[in-house]
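The chain that follows stands alone, in the form predicted on its own, written as structure tokens.
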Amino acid sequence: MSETSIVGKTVLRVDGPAKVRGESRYGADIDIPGALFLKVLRSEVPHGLVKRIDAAEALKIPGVVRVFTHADVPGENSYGIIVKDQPALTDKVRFRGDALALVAAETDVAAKRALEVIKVEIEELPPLYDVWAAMDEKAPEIHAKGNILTVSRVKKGDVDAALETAAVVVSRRYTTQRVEHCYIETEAGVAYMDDDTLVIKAGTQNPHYDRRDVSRVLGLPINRVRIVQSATGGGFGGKLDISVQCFLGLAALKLGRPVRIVYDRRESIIATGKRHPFFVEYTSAATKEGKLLAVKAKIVGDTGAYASYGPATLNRAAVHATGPYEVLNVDIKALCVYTNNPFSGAMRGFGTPQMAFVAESQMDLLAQALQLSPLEIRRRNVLRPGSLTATGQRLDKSVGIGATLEAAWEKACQVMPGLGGEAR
């Protein structure tokens, strides 16, 4: 077998070097000269619709050069990695932090104060932050589509025969909370024309999204946008949505020089996704000897006020709601709700670390009342070579969940010798 040049071999990052030497400039280190400040206006109501937006007193402001609303935005106001849903500047608020208006000024100062005395009559309507009563057919519409974005099903088996049949039954309710992906480095980036082409440097984990975006927002072809990834700092999946680069868009676009802009900490917290809020109703069945049976659950993911990646989310919840583990009979129910909260996006795991809280709950809780130990119970139901998962899928390829559980109890018992040779 010939000699690989990559597995095995200890490869020297391409970035790190100059991070290690302090080289690597972040969005928020691109100094362009004569560039503009930009700050963005944000709701400070939860749900309502924009009757009026007043600049007047914030044009007065020396420095202060332009404020823009969601009239002065050019193409299609809409934008979302799944759905289209997200304005980049809003006339209907959905949450408390929305983006209202955008202030380009000479100077930070001069935005931050103009900030403060644009006048804002919203009309407001009813939020809603309990997914149960978005849910409800009465509820005030978030968006148009009503409430429910998607609804994801995994079928297999009859689980309620098997519910009839099993040895025990272990029904609970889980919550999950909602995450804050709390990254160093803030939202940051510059933007200029380049003759007619569009140039924006920021923070992303999804440049080629990021221009189909704005070029969708700013109504330009595709090939007259142009994304470049500045040295990006911890994402997490907080960085795949669209932050600042519509702000800078727009503002370049149209005045025609340069601008740049950066979001405080509260700034990145209000304004950002975050990881999707879980409501749980599951229920799992085994027989007397431990074998699974059935799962049956319905899973609530608070998607906020828009979609970002909130049914890929909660499809991949439903895939994943049986664990690693062997189920003949599954009926799951994965709902992606509106609410009037901050919006929910993508992080680590994508919906799997959430029901992975929950089925792992419930491993423990049959084993207790089949008096197993939780190691016992999960040996005896680990997806092997030749397991069909709860879609249905044959995993013919090794599948390594079984070797880990052995390898993690042999170092736990060499750890603490008076675990002795039986899982407890």
Given for the second form:
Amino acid sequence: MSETSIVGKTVLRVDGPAKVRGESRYGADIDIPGALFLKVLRSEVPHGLVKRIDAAEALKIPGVVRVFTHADVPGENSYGIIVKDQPALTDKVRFRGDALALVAAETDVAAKRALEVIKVEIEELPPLYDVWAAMDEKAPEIHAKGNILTVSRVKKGDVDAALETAAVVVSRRYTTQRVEHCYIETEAGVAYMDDDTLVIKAGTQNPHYDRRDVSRVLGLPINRVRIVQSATGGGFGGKLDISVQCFLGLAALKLGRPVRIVYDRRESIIATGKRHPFFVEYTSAATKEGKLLAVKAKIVGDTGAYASYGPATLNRAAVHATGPYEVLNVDIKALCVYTNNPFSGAMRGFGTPQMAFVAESQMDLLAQALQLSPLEIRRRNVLRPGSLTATGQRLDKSVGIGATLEAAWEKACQVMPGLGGEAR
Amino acid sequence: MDLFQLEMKVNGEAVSVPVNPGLRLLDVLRDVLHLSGTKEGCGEGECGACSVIIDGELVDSCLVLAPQAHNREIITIEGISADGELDTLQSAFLEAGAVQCGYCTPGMILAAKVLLSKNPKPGRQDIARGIAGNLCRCTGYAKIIKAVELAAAGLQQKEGEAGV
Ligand code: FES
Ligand code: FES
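Provide the structure of the form predicted together with the partner chain, given the form predicted on its own shown above.
Full complex below, order starting with the chain above.
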């Protein structure tokens, strides 16, 4: 193999020295003299129609410059990576935390006080907190096209026939929880007009997508929007979505003044995406030798109020539902469902970790039923070079899972004396 | 509101500034003195991103009111690489790959600094305890612990060479 300058070598990260000196500028660290402070008024109710927003009292507070609502959004009031379903400032509340109004003020304190006196009238709708209620035909619609956003299928072979011939069949229901990314840096940034170009500097994982959505929401040609990623204090998928970008852009554009915003931890948790909670019905079948014959699963992902990366997450869940194992007959259905919960999006693994928990639990149960060791049943089923995946892809190059299993077992025997003594 | 004339030493320099007494030390450092290396992660003493050293002790600056810092000696991340040279801990963090997003890094380095000042030869458990008040969401801590070990060894060697 030819010698390369980077691959296989330890390289010091380019941003390392500035980071250990505390000199990196994150979204809240950018010096921007004269900037107005922005704060967002968020809904306290989970579902409802906004009837009226009265900011008259707020505007009387010294230092408060402007209060924006949905009526002030100049372009298409909807953004989103896959589906444009999330308004920058909303006239329909879909979760507790939806943005209702944006305050711009000379000081942080004035902006906070303004939030307390803005009057909002909301006609409440029944909230839907669980996916089963949301999928009911009579459930109120959270979005105009209904509460089931996408359905992904993976089908191979004949599952029903395989279930007939199997020596063992295990069926279980699994649920996984919502998870907050909890990057240590909360969302923050600044914006200003550079001539007629809007410049937004913020912590983000997705500057190019941000640019498209900001230009759409503000009705600006894309070449008049510049997004600069500031040093970003963790993302883990959670900073792929728009957070502060549209607020910054709207205020800077309309007021012609520099603006800044910093979420506190509470707002960061309330307003941003989460890992999808999954609800899974899963059946696996195997021969008496422990070879997997079939997997049948229905996966429902709670994407909450907005799609974010939900469709991709559920797609990935369907594709990875069988784990790193070769299964001849597969029937998977994965639904991405709206509820009035906080929205769910990308988080490390995109639905795969949830399914790993399910698929591996099933392997343990099959092993138990067949009186095999958990290691042995996996050995007999792992994908190898030449295997066909659930989606019919032939893996003709390297597949690491078998070697990984053996290495892990060897290591386990080393660090846990006595483990290898059992007949495995 | 009456302003409070806050006098303190920050990174070796005497500072005297009139501040709103309701400000936190964190705000004074970041917004008044423009030392933005000290970060805010939670604002309630959970994460340690705002850690600074006050009179030799590690303190969450989000839990300190400005007047409480009066006549105290404060060291922030900007104060430990004097003369542009990286401190042994800073180099060790780079070398061990203990910096990812870097948001916890200033607080982590200061926590390690205080630990090593009290215990120059810490074991892994001591290090884990020393950084227990500082959350890192990126690294999983293993490389941070490694970095502190590296720094401790480096400091020992330096002292040896200096004939101490
Ligand atoms: S910001 Fe002070 S402990 Fe988190
Ligand atoms: S490096 Fe990101 S939080 Fe520690």
